[in-house]
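What follows is one chain in C-alpha coordinates, specifically the form predicted alone.
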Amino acid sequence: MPEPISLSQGRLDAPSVDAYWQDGFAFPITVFSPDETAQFRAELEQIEETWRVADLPLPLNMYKRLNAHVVMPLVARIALDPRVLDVVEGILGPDLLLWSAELFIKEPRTTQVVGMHQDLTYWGMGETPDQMTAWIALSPATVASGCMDFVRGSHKNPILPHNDTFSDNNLLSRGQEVAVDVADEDKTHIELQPGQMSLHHGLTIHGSGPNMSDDRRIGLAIRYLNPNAQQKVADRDYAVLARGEDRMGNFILIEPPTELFSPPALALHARIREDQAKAMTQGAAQSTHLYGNEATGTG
(Lines of atoms letter the chains of each structure in order from A and count residues from 1; the text may use other names and numbers.)
(Lines give C-alpha, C1' and ligand atoms only; values in the text may rest on other atoms or scores of the structure.)
Protein backbone atom coordinates (compact mmCIF):
# COMPACT_ATOMS: atom_id res chain seq x y z
CA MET A 1 0.00 0.00 0.00
CA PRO A 2 1.21 3.56 -0.67
CA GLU A 3 2.33 5.87 2.11
CA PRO A 4 -0.46 8.07 3.50
CA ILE A 5 -0.60 11.67 2.33
CA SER A 6 0.95 13.92 4.97
CA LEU A 7 -1.42 16.42 6.54
CA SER A 8 -0.46 19.73 8.11
CA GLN A 9 -2.55 20.25 11.26
CA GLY A 10 -5.07 17.86 9.76
CA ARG A 11 -5.27 19.63 6.41
CA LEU A 12 -3.98 19.04 2.90
CA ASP A 13 -0.97 21.08 1.87
CA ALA A 14 -0.88 23.03 -1.39
CA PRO A 15 1.01 20.34 -3.41
CA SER A 16 -1.55 17.71 -2.37
CA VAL A 17 -4.41 19.96 -3.42
CA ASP A 18 -2.71 20.63 -6.75
CA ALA A 19 -2.19 16.88 -7.25
CA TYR A 20 -5.90 16.26 -6.61
CA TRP A 21 -6.91 18.72 -9.32
CA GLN A 22 -4.32 17.27 -11.69
CA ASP A 23 -5.19 13.60 -11.14
CA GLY A 24 -8.87 13.78 -10.18
CA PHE A 25 -8.24 11.89 -6.94
CA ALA A 26 -6.05 11.68 -3.85
CA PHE A 27 -5.29 8.79 -1.48
CA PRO A 28 -4.64 7.43 1.08
CA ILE A 29 -5.47 9.96 3.79
CA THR A 30 -5.65 8.77 7.39
CA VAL A 31 -8.54 10.33 9.32
CA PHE A 32 -9.43 7.75 11.99
CA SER A 33 -7.35 5.38 14.10
CA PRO A 34 -7.70 1.61 13.64
CA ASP A 35 -9.38 1.31 17.04
CA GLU A 36 -11.92 4.05 16.32
CA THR A 37 -12.65 2.56 12.91
CA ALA A 38 -13.17 -0.86 14.48
CA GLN A 39 -15.73 0.74 16.79
CA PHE A 40 -17.53 2.27 13.79
CA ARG A 41 -17.65 -1.14 12.14
CA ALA A 42 -18.89 -2.84 15.30
CA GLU A 43 -21.66 -0.24 15.66
CA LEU A 44 -22.67 -0.70 12.03
CA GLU A 45 -22.75 -4.48 12.31
CA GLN A 46 -24.82 -4.25 15.49
CA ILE A 47 -27.31 -2.08 13.58
CA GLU A 48 -27.40 -4.66 10.82
CA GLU A 49 -28.02 -7.45 13.32
CA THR A 50 -30.73 -5.57 15.20
CA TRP A 51 -32.60 -3.99 12.29
CA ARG A 52 -32.23 -6.56 9.51
CA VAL A 53 -35.74 -7.98 10.06
CA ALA A 54 -37.25 -4.88 11.68
CA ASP A 55 -40.53 -3.44 10.43
CA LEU A 56 -39.06 -0.63 8.35
CA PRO A 57 -40.86 0.85 5.32
CA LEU A 58 -38.00 -0.30 3.07
CA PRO A 59 -35.41 -3.07 3.38
CA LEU A 60 -32.49 -2.16 5.62
CA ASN A 61 -30.08 -2.31 2.68
CA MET A 62 -32.00 0.51 1.00
CA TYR A 63 -31.34 2.80 3.95
CA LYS A 64 -27.67 1.85 4.09
CA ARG A 65 -27.27 2.59 0.40
CA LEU A 66 -29.52 5.60 -0.08
CA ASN A 67 -28.93 8.78 1.94
CA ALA A 68 -27.89 6.85 5.02
CA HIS A 69 -26.95 10.12 6.72
CA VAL A 70 -30.65 11.02 6.93
CA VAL A 71 -31.66 8.03 9.09
CA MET A 72 -28.43 6.69 10.66
CA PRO A 73 -26.67 8.91 13.23
CA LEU A 74 -23.49 6.81 12.90
CA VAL A 75 -23.16 7.75 9.23
CA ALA A 76 -23.89 11.43 9.88
CA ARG A 77 -21.38 11.43 12.74
CA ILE A 78 -18.61 10.14 10.50
CA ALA A 79 -19.52 12.44 7.61
CA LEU A 80 -19.59 15.53 9.84
CA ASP A 81 -16.44 14.70 11.80
CA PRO A 82 -14.11 17.75 11.82
CA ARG A 83 -11.15 15.55 10.85
CA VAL A 84 -12.88 14.63 7.61
CA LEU A 85 -14.18 18.14 6.96
CA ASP A 86 -10.73 19.66 7.51
CA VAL A 87 -9.44 17.61 4.58
CA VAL A 88 -12.46 18.22 2.35
CA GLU A 89 -12.22 21.96 2.97
CA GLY A 90 -8.88 21.97 1.18
CA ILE A 91 -10.63 21.02 -2.05
CA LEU A 92 -14.06 22.67 -1.84
CA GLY A 93 -13.44 25.62 0.47
CA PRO A 94 -14.75 26.58 3.91
CA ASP A 95 -18.48 26.33 3.09
CA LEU A 96 -19.51 22.67 2.86
CA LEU A 97 -22.76 20.81 2.28
CA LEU A 98 -23.24 17.11 2.97
CA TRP A 99 -25.38 15.94 0.06
CA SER A 100 -25.33 12.16 0.28
CA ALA A 101 -23.75 9.23 2.11
CA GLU A 102 -23.92 5.56 1.20
CA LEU A 103 -22.47 2.38 2.63
CA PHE A 104 -20.94 0.15 -0.02
CA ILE A 105 -20.51 -3.37 1.32
CA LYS A 106 -19.19 -6.36 -0.59
CA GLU A 107 -19.57 -9.62 1.26
CA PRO A 108 -16.66 -12.11 1.29
CA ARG A 109 -16.14 -14.31 -1.75
CA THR A 110 -18.82 -12.60 -3.86
CA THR A 111 -18.77 -11.62 -7.51
CA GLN A 112 -20.54 -8.25 -7.46
CA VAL A 113 -18.66 -5.40 -9.10
CA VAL A 114 -19.14 -1.71 -9.80
CA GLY A 115 -18.85 -0.85 -13.48
CA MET A 116 -16.49 1.93 -14.56
CA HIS A 117 -18.50 5.15 -14.53
CA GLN A 118 -18.57 8.88 -13.72
CA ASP A 119 -20.70 9.87 -10.73
CA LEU A 120 -21.90 13.20 -12.12
CA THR A 121 -23.71 11.41 -14.93
CA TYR A 122 -26.54 10.67 -12.49
CA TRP A 123 -26.59 13.53 -10.00
CA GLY A 124 -28.47 16.13 -12.04
CA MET A 125 -25.82 18.78 -11.37
CA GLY A 126 -24.08 18.93 -14.71
CA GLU A 127 -20.28 19.01 -14.80
CA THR A 128 -19.84 21.23 -11.74
CA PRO A 129 -16.44 21.25 -10.01
CA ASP A 130 -18.22 22.11 -6.74
CA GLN A 131 -18.45 18.52 -5.54
CA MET A 132 -16.27 15.71 -4.28
CA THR A 133 -16.63 12.21 -2.85
CA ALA A 134 -14.74 11.09 0.24
CA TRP A 135 -14.63 7.27 0.47
CA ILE A 136 -13.75 6.00 3.96
CA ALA A 137 -12.66 2.41 4.50
CA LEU A 138 -14.18 0.62 7.51
CA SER A 139 -12.41 -2.61 6.54
CA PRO A 140 -9.37 -3.25 4.34
CA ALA A 141 -9.92 -2.16 0.73
CA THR A 142 -7.41 -4.13 -1.34
CA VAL A 143 -7.23 -5.46 -4.87
CA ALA A 144 -8.32 -8.83 -3.48
CA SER A 145 -11.31 -7.35 -1.66
CA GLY A 146 -12.47 -5.24 -4.60
CA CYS A 147 -11.04 -1.78 -3.95
CA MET A 148 -11.92 1.07 -6.27
CA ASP A 149 -9.91 1.73 -9.42
CA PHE A 150 -9.51 5.31 -10.67
CA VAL A 151 -8.42 6.50 -14.12
CA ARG A 152 -5.90 9.29 -13.60
CA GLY A 153 -6.81 12.58 -15.27
CA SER A 154 -10.18 11.32 -16.54
CA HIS A 155 -12.02 14.11 -14.69
CA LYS A 156 -10.79 16.44 -17.43
CA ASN A 157 -13.29 14.81 -19.79
CA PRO A 158 -16.90 15.99 -20.01
CA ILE A 159 -19.68 13.63 -18.94
CA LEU A 160 -19.17 10.72 -21.32
CA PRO A 161 -21.85 8.44 -22.78
CA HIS A 162 -22.83 5.58 -20.45
CA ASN A 163 -24.61 2.32 -21.13
CA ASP A 164 -27.27 0.86 -18.82
CA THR A 165 -26.53 -2.87 -18.58
CA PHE A 166 -29.07 -3.64 -15.80
CA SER A 167 -26.73 -6.45 -14.78
CA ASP A 168 -27.60 -8.21 -11.53
CA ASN A 169 -23.87 -8.47 -10.88
CA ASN A 170 -23.33 -4.70 -11.01
CA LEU A 171 -24.04 -2.89 -7.73
CA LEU A 172 -25.13 0.28 -9.53
CA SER A 173 -28.87 0.80 -9.92
CA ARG A 174 -28.82 0.66 -13.73
CA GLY A 175 -25.65 -1.40 -14.11
CA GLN A 176 -24.26 1.77 -15.66
CA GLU A 177 -20.88 1.72 -17.35
CA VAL A 178 -19.00 4.36 -19.27
CA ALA A 179 -19.19 3.61 -23.00
CA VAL A 180 -15.43 3.58 -23.52
CA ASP A 181 -12.91 0.81 -23.01
CA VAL A 182 -10.69 1.32 -19.97
CA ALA A 183 -7.43 -0.60 -20.16
CA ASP A 184 -6.16 -2.29 -17.01
CA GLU A 185 -2.90 -0.38 -17.23
CA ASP A 186 -4.84 2.90 -17.01
CA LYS A 187 -6.35 1.99 -13.64
CA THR A 188 -4.90 3.05 -10.29
CA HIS A 189 -5.82 0.66 -7.48
CA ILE A 190 -7.12 2.67 -4.53
CA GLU A 191 -6.04 0.46 -1.65
CA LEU A 192 -6.97 1.72 1.80
CA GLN A 193 -6.51 0.54 5.37
CA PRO A 194 -9.38 0.91 7.87
CA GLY A 195 -9.64 4.58 8.86
CA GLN A 196 -8.12 5.86 5.63
CA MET A 197 -10.02 7.67 2.91
CA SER A 198 -9.71 8.60 -0.72
CA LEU A 199 -11.06 11.70 -2.45
CA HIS A 200 -12.31 11.82 -6.02
CA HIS A 201 -13.92 14.22 -8.46
CA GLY A 202 -17.37 13.40 -9.81
CA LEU A 203 -16.05 13.16 -13.37
CA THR A 204 -13.25 10.73 -12.50
CA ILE A 205 -13.87 7.38 -14.20
CA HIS A 206 -13.87 4.66 -11.55
CA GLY A 207 -15.23 1.26 -10.62
CA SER A 208 -14.27 -1.81 -8.61
CA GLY A 209 -13.88 -5.55 -8.89
CA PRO A 210 -15.28 -8.47 -6.87
CA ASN A 211 -14.41 -9.24 -3.27
CA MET A 212 -12.36 -12.42 -3.37
CA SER A 213 -11.14 -12.03 0.21
CA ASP A 214 -12.45 -13.67 3.38
CA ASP A 215 -13.57 -10.39 4.97
CA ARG A 216 -16.33 -7.93 4.17
CA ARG A 217 -15.22 -4.88 2.20
CA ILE A 218 -17.01 -1.98 3.88
CA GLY A 219 -16.74 1.56 2.61
CA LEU A 220 -18.65 4.77 3.29
CA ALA A 221 -18.99 7.07 0.27
CA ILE A 222 -19.75 10.66 1.32
CA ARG A 223 -20.65 13.31 -1.24
CA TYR A 224 -19.83 16.90 -0.34
CA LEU A 225 -20.78 20.06 -2.22
CA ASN A 226 -19.71 23.66 -2.27
CA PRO A 227 -22.96 25.69 -1.99
CA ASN A 228 -22.37 26.94 -5.55
CA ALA A 229 -23.49 23.52 -6.86
CA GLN A 230 -27.03 23.40 -8.22
CA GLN A 231 -29.58 20.68 -8.86
CA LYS A 232 -30.55 21.17 -12.52
CA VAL A 233 -32.92 18.24 -13.12
CA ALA A 234 -34.96 17.50 -10.00
CA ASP A 235 -37.32 20.21 -8.75
CA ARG A 236 -35.91 20.08 -5.22
CA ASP A 237 -32.80 18.72 -3.55
CA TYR A 238 -31.54 18.53 0.01
CA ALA A 239 -28.33 18.83 2.00
CA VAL A 240 -26.95 19.20 5.51
CA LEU A 241 -24.90 22.32 6.21
CA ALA A 242 -21.67 20.64 7.28
CA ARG A 243 -19.47 23.71 7.79
CA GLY A 244 -19.48 27.44 7.16
CA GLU A 245 -22.42 29.21 5.51
CA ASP A 246 -24.82 28.58 2.65
CA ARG A 247 -25.23 31.91 0.91
CA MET A 248 -26.71 30.42 -2.26
CA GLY A 249 -29.83 28.61 -1.06
CA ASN A 250 -29.73 26.03 -3.86
CA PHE A 251 -30.61 23.17 -1.51
CA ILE A 252 -33.20 22.66 1.20
CA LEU A 253 -31.16 22.42 4.39
CA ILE A 254 -31.97 19.51 6.71
CA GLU A 255 -30.70 18.46 10.13
CA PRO A 256 -28.74 15.24 10.73
CA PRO A 257 -30.61 12.51 12.64
CA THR A 258 -30.42 12.19 16.41
CA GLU A 259 -32.13 8.78 16.61
CA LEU A 260 -31.78 5.65 14.51
CA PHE A 261 -34.64 5.25 12.00
CA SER A 262 -36.95 7.68 13.81
CA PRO A 263 -40.38 8.23 12.18
CA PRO A 264 -39.58 11.86 11.23
CA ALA A 265 -36.25 10.79 9.68
CA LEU A 266 -37.91 7.96 7.75
CA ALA A 267 -40.52 10.40 6.42
CA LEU A 268 -37.79 12.85 5.38
CA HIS A 269 -35.85 10.03 3.73
CA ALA A 270 -38.94 9.09 1.71
CA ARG A 271 -39.49 12.70 0.60
CA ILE A 272 -35.87 13.12 -0.47
CA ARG A 273 -35.94 9.81 -2.34
CA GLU A 274 -39.06 10.85 -4.23
CA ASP A 275 -37.71 14.30 -5.10
CA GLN A 276 -34.29 13.01 -6.21
CA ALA A 277 -35.74 10.27 -8.41
CA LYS A 278 -36.12 12.61 -11.39
CA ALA A 279 -32.39 13.31 -11.48
CA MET A 280 -31.19 9.81 -10.64
CA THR A 281 -33.27 8.04 -13.29
CA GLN A 282 -32.88 10.64 -16.06
CA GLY A 283 -32.27 8.97 -19.41
CA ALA A 284 -32.65 5.41 -18.14
CA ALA A 285 -32.90 2.92 -21.00
CA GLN A 286 -35.80 1.15 -19.30
CA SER A 287 -38.02 1.66 -16.29
CA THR A 288 -35.97 1.40 -13.11
CA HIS A 289 -36.78 1.69 -9.45
CA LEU A 290 -34.57 4.36 -7.89
CA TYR A 291 -31.64 2.56 -6.36
CA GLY A 292 -32.99 -0.77 -7.50
CA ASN A 293 -29.65 -2.19 -6.40
CA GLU A 294 -29.28 0.77 -4.05
CA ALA A 295 -26.48 2.72 -5.68
CA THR A 296 -25.94 5.90 -7.68
CA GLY A 297 -22.25 5.52 -8.15
CA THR A 298 -18.93 4.98 -6.38
CA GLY A 299 -17.97 1.75 -4.70
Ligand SMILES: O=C(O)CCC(=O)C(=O)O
The other form holds:
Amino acid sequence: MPEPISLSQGRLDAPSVDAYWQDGFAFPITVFSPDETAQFRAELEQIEETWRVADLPLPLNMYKRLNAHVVMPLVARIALDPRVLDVVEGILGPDLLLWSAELFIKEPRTTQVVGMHQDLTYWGMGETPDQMTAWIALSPATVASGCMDFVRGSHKNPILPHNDTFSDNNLLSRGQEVAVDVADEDKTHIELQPGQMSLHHGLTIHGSGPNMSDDRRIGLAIRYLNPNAQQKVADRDYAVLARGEDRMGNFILIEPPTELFSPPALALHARIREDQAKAMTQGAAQSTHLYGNEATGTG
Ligand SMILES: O=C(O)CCC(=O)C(=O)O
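After the form predicted alone, can we look at the form predicted in complex with the ligand?
Full complex below, order starting with the chain above.
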Protein backbone atom coordinates (compact mmCIF):
# COMPACT_ATOMS: atom_id res chain seq x y z
CA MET A 1 0.00 0.00 0.00
CA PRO A 2 1.53 3.42 -0.89
CA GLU A 3 2.25 5.97 1.83
CA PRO A 4 -0.69 8.28 2.53
CA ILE A 5 -0.59 11.55 0.59
CA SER A 6 0.68 14.18 2.99
CA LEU A 7 -1.67 17.07 3.52
CA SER A 8 -0.64 20.57 4.39
CA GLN A 9 -3.02 21.87 7.09
CA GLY A 10 -5.51 19.30 5.90
CA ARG A 11 -5.26 20.33 2.25
CA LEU A 12 -3.66 18.86 -0.87
CA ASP A 13 -0.46 20.57 -1.94
CA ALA A 14 0.12 21.76 -5.53
CA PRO A 15 2.07 18.63 -6.68
CA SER A 16 -0.72 16.36 -5.36
CA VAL A 17 -3.33 18.44 -7.18
CA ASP A 18 -1.25 18.23 -10.39
CA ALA A 19 -0.90 14.47 -9.93
CA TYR A 20 -4.69 14.13 -9.60
CA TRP A 21 -5.27 15.93 -12.89
CA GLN A 22 -2.50 13.89 -14.53
CA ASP A 23 -3.67 10.47 -13.29
CA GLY A 24 -7.41 11.02 -12.85
CA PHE A 25 -7.22 9.82 -9.24
CA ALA A 26 -5.37 10.25 -5.96
CA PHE A 27 -5.00 7.96 -2.91
CA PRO A 28 -4.64 7.11 -0.07
CA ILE A 29 -5.66 10.20 1.88
CA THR A 30 -6.24 9.77 5.61
CA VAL A 31 -9.27 11.76 6.76
CA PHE A 32 -10.62 9.93 9.83
CA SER A 33 -8.86 8.04 12.62
CA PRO A 34 -9.43 4.28 12.97
CA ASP A 35 -11.51 4.92 16.14
CA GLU A 36 -13.75 7.50 14.52
CA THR A 37 -14.22 5.28 11.48
CA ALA A 38 -15.09 2.33 13.71
CA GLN A 39 -17.77 4.54 15.29
CA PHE A 40 -19.19 5.43 11.85
CA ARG A 41 -19.28 1.75 10.97
CA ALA A 42 -20.95 0.82 14.27
CA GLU A 43 -23.56 3.54 13.70
CA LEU A 44 -24.22 2.28 10.18
CA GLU A 45 -24.52 -1.31 11.34
CA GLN A 46 -26.90 -0.26 14.09
CA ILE A 47 -29.08 1.43 11.45
CA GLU A 48 -28.96 -1.71 9.33
CA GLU A 49 -30.01 -3.79 12.31
CA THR A 50 -32.82 -1.48 13.43
CA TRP A 51 -34.30 -0.68 10.01
CA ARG A 52 -33.80 -3.99 8.20
CA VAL A 53 -37.43 -5.00 8.48
CA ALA A 54 -38.88 -1.51 8.95
CA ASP A 55 -41.81 -0.35 6.91
CA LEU A 56 -39.95 2.04 4.61
CA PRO A 57 -41.33 2.92 1.15
CA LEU A 58 -38.32 1.22 -0.50
CA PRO A 59 -36.06 -1.59 0.73
CA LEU A 60 -33.33 -0.34 3.07
CA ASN A 61 -30.65 -1.26 0.53
CA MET A 62 -32.05 1.26 -1.93
CA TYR A 63 -31.58 4.10 0.54
CA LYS A 64 -28.03 2.98 1.23
CA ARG A 65 -27.22 2.78 -2.49
CA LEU A 66 -28.98 5.89 -3.74
CA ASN A 67 -28.74 9.40 -2.31
CA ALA A 68 -28.15 8.14 1.21
CA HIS A 69 -27.22 11.71 2.22
CA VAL A 70 -30.86 12.75 1.77
CA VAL A 71 -32.28 10.35 4.37
CA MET A 72 -29.36 9.30 6.61
CA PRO A 73 -27.82 12.03 8.81
CA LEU A 74 -24.72 9.85 9.37
CA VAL A 75 -23.93 9.89 5.65
CA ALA A 76 -24.53 13.66 5.35
CA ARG A 77 -22.32 14.24 8.40
CA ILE A 78 -19.42 12.34 6.83
CA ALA A 79 -19.94 13.96 3.41
CA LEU A 80 -20.02 17.47 4.91
CA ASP A 81 -17.12 16.95 7.33
CA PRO A 82 -14.67 19.86 6.94
CA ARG A 83 -11.71 17.44 6.83
CA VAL A 84 -13.17 15.84 3.70
CA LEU A 85 -14.23 19.16 2.17
CA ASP A 86 -10.77 20.69 2.76
CA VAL A 87 -9.31 18.00 0.49
CA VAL A 88 -12.09 18.15 -2.11
CA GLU A 89 -11.73 21.94 -2.29
CA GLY A 90 -8.15 21.45 -3.55
CA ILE A 91 -9.55 19.90 -6.74
CA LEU A 92 -12.94 21.56 -7.29
CA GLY A 93 -12.40 24.97 -5.69
CA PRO A 94 -14.03 26.76 -2.76
CA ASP A 95 -17.66 26.40 -3.87
CA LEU A 96 -18.83 22.82 -3.42
CA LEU A 97 -22.09 20.98 -3.95
CA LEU A 98 -22.80 17.56 -2.50
CA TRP A 99 -24.75 15.82 -5.28
CA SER A 100 -24.88 12.16 -4.29
CA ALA A 101 -23.67 9.66 -1.70
CA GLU A 102 -23.81 5.90 -2.10
CA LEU A 103 -22.79 3.08 0.20
CA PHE A 104 -21.13 0.31 -1.79
CA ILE A 105 -21.20 -2.72 0.49
CA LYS A 106 -19.89 -6.14 -0.41
CA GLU A 107 -20.65 -8.82 2.14
CA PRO A 108 -17.87 -11.30 3.11
CA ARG A 109 -17.19 -14.10 0.64
CA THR A 110 -19.59 -12.87 -2.03
CA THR A 111 -19.24 -12.69 -5.78
CA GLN A 112 -20.63 -9.22 -6.52
CA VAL A 113 -18.35 -6.96 -8.54
CA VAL A 114 -18.49 -3.51 -10.10
CA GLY A 115 -17.80 -3.65 -13.85
CA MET A 116 -15.22 -1.24 -15.27
CA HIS A 117 -17.01 1.99 -16.17
CA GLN A 118 -16.84 5.79 -16.32
CA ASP A 119 -19.23 7.47 -13.89
CA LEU A 120 -20.09 10.41 -16.14
CA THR A 121 -21.69 8.08 -18.69
CA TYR A 122 -24.86 8.06 -16.61
CA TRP A 123 -24.99 11.38 -14.78
CA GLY A 124 -26.51 13.52 -17.54
CA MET A 125 -23.79 16.15 -17.09
CA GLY A 126 -21.69 15.54 -20.21
CA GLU A 127 -17.90 15.38 -19.84
CA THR A 128 -17.59 18.17 -17.29
CA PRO A 129 -14.44 18.45 -15.15
CA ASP A 130 -16.61 20.05 -12.43
CA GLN A 131 -17.16 16.83 -10.51
CA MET A 132 -15.24 14.37 -8.38
CA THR A 133 -15.92 11.31 -6.24
CA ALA A 134 -14.39 10.87 -2.80
CA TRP A 135 -14.62 7.18 -1.77
CA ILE A 136 -14.14 6.63 1.95
CA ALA A 137 -13.32 3.19 3.36
CA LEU A 138 -15.32 2.25 6.46
CA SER A 139 -13.68 -1.20 6.50
CA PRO A 140 -10.45 -2.47 4.90
CA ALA A 141 -10.50 -2.11 1.11
CA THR A 142 -7.90 -4.58 -0.14
CA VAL A 143 -7.42 -6.68 -3.25
CA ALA A 144 -8.88 -9.60 -1.27
CA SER A 145 -11.95 -7.61 -0.17
CA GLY A 146 -12.61 -6.17 -3.65
CA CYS A 147 -11.09 -2.70 -3.54
CA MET A 148 -11.56 -0.44 -6.54
CA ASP A 149 -9.17 -0.56 -9.50
CA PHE A 150 -8.45 2.62 -11.47
CA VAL A 151 -6.92 2.97 -14.95
CA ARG A 152 -4.33 5.72 -14.76
CA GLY A 153 -4.85 8.57 -17.25
CA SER A 154 -8.11 7.12 -18.58
CA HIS A 155 -9.99 10.32 -17.64
CA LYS A 156 -8.36 11.89 -20.69
CA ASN A 157 -10.74 9.84 -22.85
CA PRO A 158 -14.17 11.10 -23.81
CA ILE A 159 -17.20 9.18 -22.56
CA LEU A 160 -16.61 5.75 -24.16
CA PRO A 161 -19.34 3.34 -25.30
CA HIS A 162 -20.70 1.19 -22.46
CA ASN A 163 -22.75 -2.02 -22.50
CA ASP A 164 -25.56 -2.71 -20.05
CA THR A 165 -25.18 -6.28 -18.80
CA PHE A 166 -28.02 -6.12 -16.21
CA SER A 167 -26.03 -8.80 -14.41
CA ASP A 168 -27.24 -9.54 -10.85
CA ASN A 169 -23.60 -9.94 -10.00
CA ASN A 170 -22.83 -6.30 -10.78
CA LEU A 171 -23.55 -3.72 -8.08
CA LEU A 172 -24.18 -0.92 -10.59
CA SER A 173 -27.72 0.08 -11.52
CA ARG A 174 -27.69 -1.50 -14.98
CA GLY A 175 -24.58 -3.65 -14.71
CA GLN A 176 -22.83 -1.18 -16.97
CA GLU A 177 -19.38 -1.91 -18.36
CA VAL A 178 -17.14 0.11 -20.62
CA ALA A 179 -16.92 -1.60 -24.00
CA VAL A 180 -13.14 -1.88 -24.01
CA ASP A 181 -10.96 -4.62 -22.57
CA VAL A 182 -8.90 -3.38 -19.65
CA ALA A 183 -5.72 -5.40 -19.12
CA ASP A 184 -4.94 -6.36 -15.53
CA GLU A 185 -1.56 -4.63 -15.73
CA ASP A 186 -3.33 -1.33 -16.51
CA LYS A 187 -5.22 -1.43 -13.22
CA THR A 188 -4.02 0.31 -10.06
CA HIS A 189 -5.42 -1.35 -6.96
CA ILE A 190 -6.85 1.29 -4.66
CA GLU A 191 -6.20 -0.31 -1.29
CA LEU A 192 -7.40 1.77 1.64
CA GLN A 193 -7.45 1.37 5.40
CA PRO A 194 -10.56 2.35 7.34
CA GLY A 195 -10.74 6.15 7.47
CA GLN A 196 -8.74 6.64 4.26
CA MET A 197 -10.20 7.95 1.04
CA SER A 198 -9.47 7.99 -2.65
CA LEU A 199 -10.48 10.66 -5.16
CA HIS A 200 -11.48 9.93 -8.73
CA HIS A 201 -12.56 11.87 -11.80
CA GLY A 202 -15.86 10.93 -13.43
CA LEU A 203 -14.15 9.84 -16.65
CA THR A 204 -11.60 7.59 -14.92
CA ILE A 205 -12.26 3.98 -15.88
CA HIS A 206 -12.74 1.98 -12.70
CA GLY A 207 -14.41 -1.05 -11.20
CA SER A 208 -13.85 -3.60 -8.43
CA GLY A 209 -13.64 -7.34 -7.89
CA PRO A 210 -15.44 -9.71 -5.49
CA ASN A 211 -15.01 -9.73 -1.74
CA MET A 212 -13.09 -12.89 -0.91
CA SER A 213 -12.28 -11.75 2.63
CA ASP A 214 -14.04 -12.58 5.89
CA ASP A 215 -15.05 -8.97 6.59
CA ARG A 216 -17.58 -6.71 4.93
CA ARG A 217 -16.14 -4.24 2.41
CA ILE A 218 -17.91 -0.95 3.11
CA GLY A 219 -17.21 2.14 1.02
CA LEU A 220 -19.01 5.46 0.94
CA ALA A 221 -18.81 7.07 -2.52
CA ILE A 222 -19.53 10.78 -2.25
CA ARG A 223 -20.03 12.81 -5.43
CA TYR A 224 -19.14 16.50 -5.27
CA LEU A 225 -19.72 19.14 -7.91
CA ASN A 226 -18.45 22.59 -8.59
CA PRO A 227 -21.63 24.70 -9.09
CA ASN A 228 -20.66 25.19 -12.76
CA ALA A 229 -21.74 21.59 -13.42
CA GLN A 230 -25.07 21.30 -15.18
CA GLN A 231 -27.71 18.61 -15.41
CA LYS A 232 -28.39 18.33 -19.14
CA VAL A 233 -30.71 15.34 -19.37
CA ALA A 234 -33.03 15.34 -16.37
CA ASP A 235 -35.44 18.28 -16.15
CA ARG A 236 -34.17 19.21 -12.71
CA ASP A 237 -31.56 18.02 -10.25
CA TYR A 238 -30.70 18.57 -6.60
CA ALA A 239 -27.68 19.16 -4.37
CA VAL A 240 -26.69 20.27 -0.89
CA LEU A 241 -24.52 23.39 -0.72
CA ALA A 242 -21.53 21.89 1.08
CA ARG A 243 -19.24 24.92 1.17
CA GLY A 244 -18.96 28.44 -0.24
CA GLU A 245 -21.60 29.86 -2.56
CA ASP A 246 -23.69 28.69 -5.46
CA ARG A 247 -23.76 31.58 -7.94
CA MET A 248 -25.02 29.40 -10.80
CA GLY A 249 -28.36 28.05 -9.58
CA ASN A 250 -28.09 24.93 -11.76
CA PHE A 251 -29.29 22.65 -8.96
CA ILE A 252 -32.20 22.87 -6.55
CA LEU A 253 -30.53 23.30 -3.17
CA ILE A 254 -31.76 20.95 -0.45
CA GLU A 255 -30.99 20.74 3.26
CA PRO A 256 -29.20 17.72 4.75
CA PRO A 257 -31.40 15.53 6.99
CA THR A 258 -31.58 16.02 10.75
CA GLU A 259 -33.52 12.84 11.48
CA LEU A 260 -33.12 9.29 10.17
CA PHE A 261 -35.68 8.38 7.49
CA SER A 262 -38.03 11.24 8.42
CA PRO A 263 -41.22 11.37 6.32
CA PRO A 264 -40.26 14.70 4.63
CA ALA A 265 -36.78 13.35 3.80
CA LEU A 266 -38.27 10.12 2.39
CA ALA A 267 -40.63 12.21 0.23
CA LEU A 268 -37.72 14.33 -1.00
CA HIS A 269 -35.71 11.18 -1.73
CA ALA A 270 -38.59 9.84 -3.83
CA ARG A 271 -38.84 13.12 -5.77
CA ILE A 272 -35.09 13.20 -6.48
CA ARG A 273 -35.07 9.54 -7.53
CA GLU A 274 -37.93 10.15 -9.92
CA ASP A 275 -36.32 13.26 -11.43
CA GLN A 276 -32.83 11.76 -11.71
CA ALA A 277 -34.18 8.59 -13.33
CA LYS A 278 -34.42 10.43 -16.65
CA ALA A 279 -30.64 10.88 -16.73
CA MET A 280 -29.67 7.64 -15.01
CA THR A 281 -31.79 5.36 -17.18
CA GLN A 282 -31.26 7.18 -20.48
CA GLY A 283 -30.72 4.65 -23.25
CA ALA A 284 -31.27 1.62 -20.98
CA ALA A 285 -33.07 -1.23 -22.70
CA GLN A 286 -34.93 -2.13 -19.51
CA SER A 287 -35.66 -0.30 -16.28
CA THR A 288 -32.86 -0.45 -13.76
CA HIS A 289 -33.37 -1.81 -10.28
CA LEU A 290 -32.31 1.41 -8.57
CA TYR A 291 -34.55 3.67 -10.66
CA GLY A 292 -37.27 1.39 -11.99
CA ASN A 293 -40.43 0.14 -10.34
CA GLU A 294 -39.14 -3.25 -9.31
CA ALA A 295 -37.45 -2.12 -6.11
CA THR A 296 -35.10 -5.03 -5.54
CA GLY A 297 -32.08 -3.14 -4.27
CA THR A 298 -28.47 -4.20 -4.06
CA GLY A 299 -25.43 -3.78 -1.92
O1 LIG B 1 -17.28 0.61 -4.49
C2 LIG B 1 -16.98 0.13 -5.59
O3 LIG B 1 -16.45 -0.96 -5.69
C4 LIG B 1 -17.23 0.92 -6.85
C5 LIG B 1 -17.65 2.32 -6.60
C6 LIG B 1 -17.78 3.14 -7.83
O7 LIG B 1 -17.90 2.66 -8.92
C8 LIG B 1 -17.73 4.58 -7.69
O9 LIG B 1 -17.58 5.08 -6.57
O10 LIG B 1 -17.84 5.29 -8.71
